[in-house]
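First, one chain by itself: the form predicted on its own, in C-alpha cells.
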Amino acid sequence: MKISFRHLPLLSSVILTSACGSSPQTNLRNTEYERPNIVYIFADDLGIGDLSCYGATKISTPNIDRLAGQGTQFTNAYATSATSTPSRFGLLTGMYPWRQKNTGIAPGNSELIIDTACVTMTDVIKRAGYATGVVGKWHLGLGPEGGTDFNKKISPNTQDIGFDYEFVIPATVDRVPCVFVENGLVVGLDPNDPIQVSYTEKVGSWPTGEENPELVTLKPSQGHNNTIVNGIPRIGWMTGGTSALWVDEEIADVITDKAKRFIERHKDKPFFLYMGTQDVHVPRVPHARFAGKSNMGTRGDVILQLDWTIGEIMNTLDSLNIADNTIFIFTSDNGAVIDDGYQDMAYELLNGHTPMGIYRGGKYSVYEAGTRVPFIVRWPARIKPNKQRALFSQIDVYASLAAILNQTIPAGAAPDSQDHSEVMLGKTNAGRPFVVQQNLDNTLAIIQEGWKYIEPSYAEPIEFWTKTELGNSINPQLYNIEADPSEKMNIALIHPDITKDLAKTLQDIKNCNDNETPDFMIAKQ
C-alpha cells in the first residue's frame, strides 16, 4: 500500500510515498559478484559516541575503526526502536514493531513473537539460495503461545522463520534462563535435572538475590534480584538445568566460535549470518583477557571485547579469501545506557567518555540518543570508503538487501521498509525521506529534512532506574536537530504550522493498514 502526504511548509518539496510498503527496487545484478554473502551483527546497548571511529577519545576500537574505514559510515542512521525486542522485530519484519501489540521487551520464556506466517528478511535470502544461520542474542521468543518448555524440542523456532542454524541466547544475558539454545534444543540439559522458568514467581530452591544477598558477587541497583546465577541475579526466577549454564565470562567466545564455524562451513556457498552479541548489555562480565585494560570498568572492557569479536569475524573472512564479495553490516539494536541494573561503576568509571556522544537520551528514549547508532556497511567488491550522512533507518535493511539480491518481495510482506540499497553501497546520498523513532512507552516520532515531532504522551518523562530522559511529554515537541542536534529547544509553539503537518504525517503512518489484515499475517508463498 501506497499513500501520499502534503508537503510540508518551510521545506523542499518532498512527497512521502511508500510510507507503508517497499519502494521500487534498483535491479544491482553483477554476474561476478552476483550473490554475495551477508554478515548481519547486531551489537546491545552501544552508542553512537562509544566507538573511536564515531569520535570516541577515551577508548580505541581498531577492528571497527578497520570496517568502517572500509566501507560506508553512516552518521545518520537509526534502529527501529529504543529497545531492543522491538528494534530486532523490524529489522526481521520490514514493519514497525508498534504496528503489533507484542514486542515489548520480551521476557525470557516468551512464544516466539514473529509469526511463522511471515515473510521474513531471513525467507527472502533463503529463497535466493543462501545458508542461513543465526548466533547470539536472540530475544524474539521461542516455541509457542503459552510460553516455552525448554525440556524438549523447542518449536517454533528460529528455523520456521528462515533460518537453517541456530544458536542463541534466549532472551538477554540479565534473564533466565541461562543457558544457550541450538536448533530448538537446550545445549548440554540433563533431562534427569529439568528446566523451570517463571515471570511471576518464584519456582524451585534456588536462591535469589533479594533473599540471599550475600551470595551476589555483582549487585543490583534496581530490579535484578531474582535467581543468581554464577553470582548474579537475574530479571526472573529458575531452576534446574545446572549443566547447561553458560559461563558469563565465556559468552563471548562461545558465540564468536560458533559464528566463526559457520562461516567455515558455508564457505562455498552463498551464505546469511545473523549474530547478536550480548555486549555490551548488562551484566558486563569480560573474559579476563579484556578485564581491566579500559581503564573505564566493566562496560569499557567490554566495548574492548566487542571489538575483538568484530576482528575475530573480519580475520575470518580474510582467512577463508571471502571478504571481499561479503556484505558486513555492523550496527547497534538501540542506543546506549550507563547503569541499567547493576552496581558497575559504569557511571562513576566513565572518565571523560560519553556514550551518547552529543546527543540527549539513550537506550528507552525517543530522543536522538535512543536510536541513532552506529551503522558500517562493507562490501570491497561493490564499497568505496565513504562517509554517508543520508538518512536511513534500519527498517530498510529488508528492502535493500532483497533488491541486491534481485529478490521479489512478496505482496504484503515487509509493509514498512523502503529499498535503500544505493545509500549503503555509497552510490547516492539521497536518503530515506522520513525516518520514525520509537521509544519503550511506544511514544513516536518523525524527522524529516532536519525538523523532529514527537507526538504528545502521557507516560512518565523518566526511566528512573537509568535516569534517562524518555522524551515523553503531555505537549507536542519539535527541534531542528540540524542547529540543535542535542535538542535543547523545543520549538513547537514558535513552529505551529510544522508542527501540524509533521504530526498529521505521523498520524498518517500509524493509519497505514488499519481496516485491513495485517501484512505480516500474509501466508508465505
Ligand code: NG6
Second form
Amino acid sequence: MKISFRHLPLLSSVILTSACGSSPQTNLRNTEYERPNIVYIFADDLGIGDLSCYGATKISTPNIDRLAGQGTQFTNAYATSATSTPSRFGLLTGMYPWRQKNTGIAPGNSELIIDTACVTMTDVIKRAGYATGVVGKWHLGLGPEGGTDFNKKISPNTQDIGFDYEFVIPATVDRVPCVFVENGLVVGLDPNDPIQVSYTEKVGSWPTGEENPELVTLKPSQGHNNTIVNGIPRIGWMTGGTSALWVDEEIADVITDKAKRFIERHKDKPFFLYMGTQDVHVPRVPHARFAGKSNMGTRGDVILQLDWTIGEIMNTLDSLNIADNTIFIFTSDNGAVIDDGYQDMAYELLNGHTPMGIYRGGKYSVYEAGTRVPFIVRWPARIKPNKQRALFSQIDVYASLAAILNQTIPAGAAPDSQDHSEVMLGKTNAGRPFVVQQNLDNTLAIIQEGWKYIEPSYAEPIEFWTKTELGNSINPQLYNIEADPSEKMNIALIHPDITKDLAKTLQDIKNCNDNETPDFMIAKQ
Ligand code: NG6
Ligand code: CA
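Now show the form predicted together with the ligand, given that the preceding structure was the form predicted on its own.
Next comes the full complex, this chain leading.
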C-alpha cells in the first residue's frame, strides 16, 4: 500500500488516542450468545514458515492446518517481542513489556514479574464467571522478590494473577529447575531431598556440562553447560528434588493430559485455558512416537509433536461437544530459531525447510522473523473460515476478548491493548493502525501503512550465540515492507520525512504512558 507524506501526521494523532486511551468497543456488546470457552495456546519459538498452512512444504501439520481452515488465519500478526518472557507479559497484562524494567528473559528462579495488583487478562475473564487455568510453559517467574523457594508453597504464584488452576514448567525446558509446579507446589517432591537452584554459582555436586562433558547425551553448541539433568546440560545450577524431575520425552504427553483434564473438568461452565507448549524450544526432545518421523531431525519431530498436541485438544473439545462455542487461539511467543544452543543438527537437517519463511532475522530480532508469527482464531459458532491480512498484535488479545465477553476493562489496566475483536472474528480487515515490535535489546520498530521504521540503537547488530541479525543499527532504518517484505533495502535516506514521522509516532507511543503507569497497577476490587 502506498502512503502519501501528508497522511502520516494525521495518523499520528489518531494513534495517540488509541495508544494511550481505550479503543472503541465493537457492537459485540449488544450481541446475545452463550459465553464461549477460550483456549489460548502459545507455541514456543514456532516460526511463520513452520506450518503447512503457512506454506511449509517439507513438513505437514494437519491438525493445525485444520484449525486454521476452520477459523481466521492471520498473515500479518505479531508477538509483542522477539523472546518469550516479554511476549507473555504483553499478552497477559495488555501493556508493552518495555514499559516495565524486569521483563527480559527470566531465569528459572525469577520472582513473579507481573504485579499481583495488576488486573490481568485472566482476571478480566475470571470476573466474567470463567474457570481459569494455566498449563505448560510459564516463564513469568514465581514467588517473591529475591527468588523462588521451590521447597514450600510458592507464593505469589499464577493464582494471584487470575488463574484458578496451575500446572506449569516454571521457566523454559533448558533452564533449571526441571520440575513441574502444580498450584504452588513442586509435583512429586520428596521433602527429604529439597531443591536448590542458583543462577550465579554451582550448588550441590551434580555434574555440569562444563566439568563433565563426557556425561552429556545432547551437547551444547552455545551456553547450556551448567547442571546436567537427564543427560542434558541446562542453564543454571540445581541439586535435589530427584523424585520430581521431569522426563523430557514425556513433557508433551504430561502437559497435554493436564490440559485435557482441565477442559473435561470444566466442560459444563465457561472456562479459559492458557497453555504454553515447550515445543519447539530447545532442548528438542521428542517422544519415541515422533522421533525420526519428520526427516528433519528433532526440530522437525517436535513440530509434529506440537501438531499432535493441538490435535488432542481439538479432539477433546469435539468429544465433549463443545468445540463449536470455544474460541481456540493458536500462536507462537516469538519467531523461529534454528540453532538455539544445542548440537541437534537443526541446520544440517533442514532439508530445504524455511522456518522464517521469506522474512529476515529470527527469534531475538526486530526484523520481521523475530515477531511475525502464525496466529489462528477458531470459533465455529461465530467465525466463518477466512484469511485475515489485517495488522494484528498479541497485545490486543486482552481488550478483544474482554469485548467479546462484554467485560469492561478497569481504568488504567491494559493500557496498550485495543479491541480488535471484529478483526479476530474475520468481520473486518480494518486492523490496528500500527504495530510495535521489540527485540532482545529492547530496540523498537513500528509498522504503519506498509512502512516499517526501526529506531537507531547502539546494541550489537548480531546476536552473539545464534548469529541472528538483531536489526540494531546506529542509523535509522526504514523499509517498505509491502514491496520489500524481506527488509533488504533500508530507504531511510530516500524518505527522510516518513522516517521522521514514524520516529515521532514511536516516540509518542513510548512517552504516552509516562504519567499513567502507576494507574496500571490499580488494586483489584
Ligand atoms: C537464551 C538461550 C536460548 C533460549 C533463550 C530463551 C543460550 C546460549 N541461549 O539465552 O537457548 O533459552 O535464552 O528463549 O543460553 S525464550 O524463547 O524462552 O525466550
Ligand atoms: Ca520463545
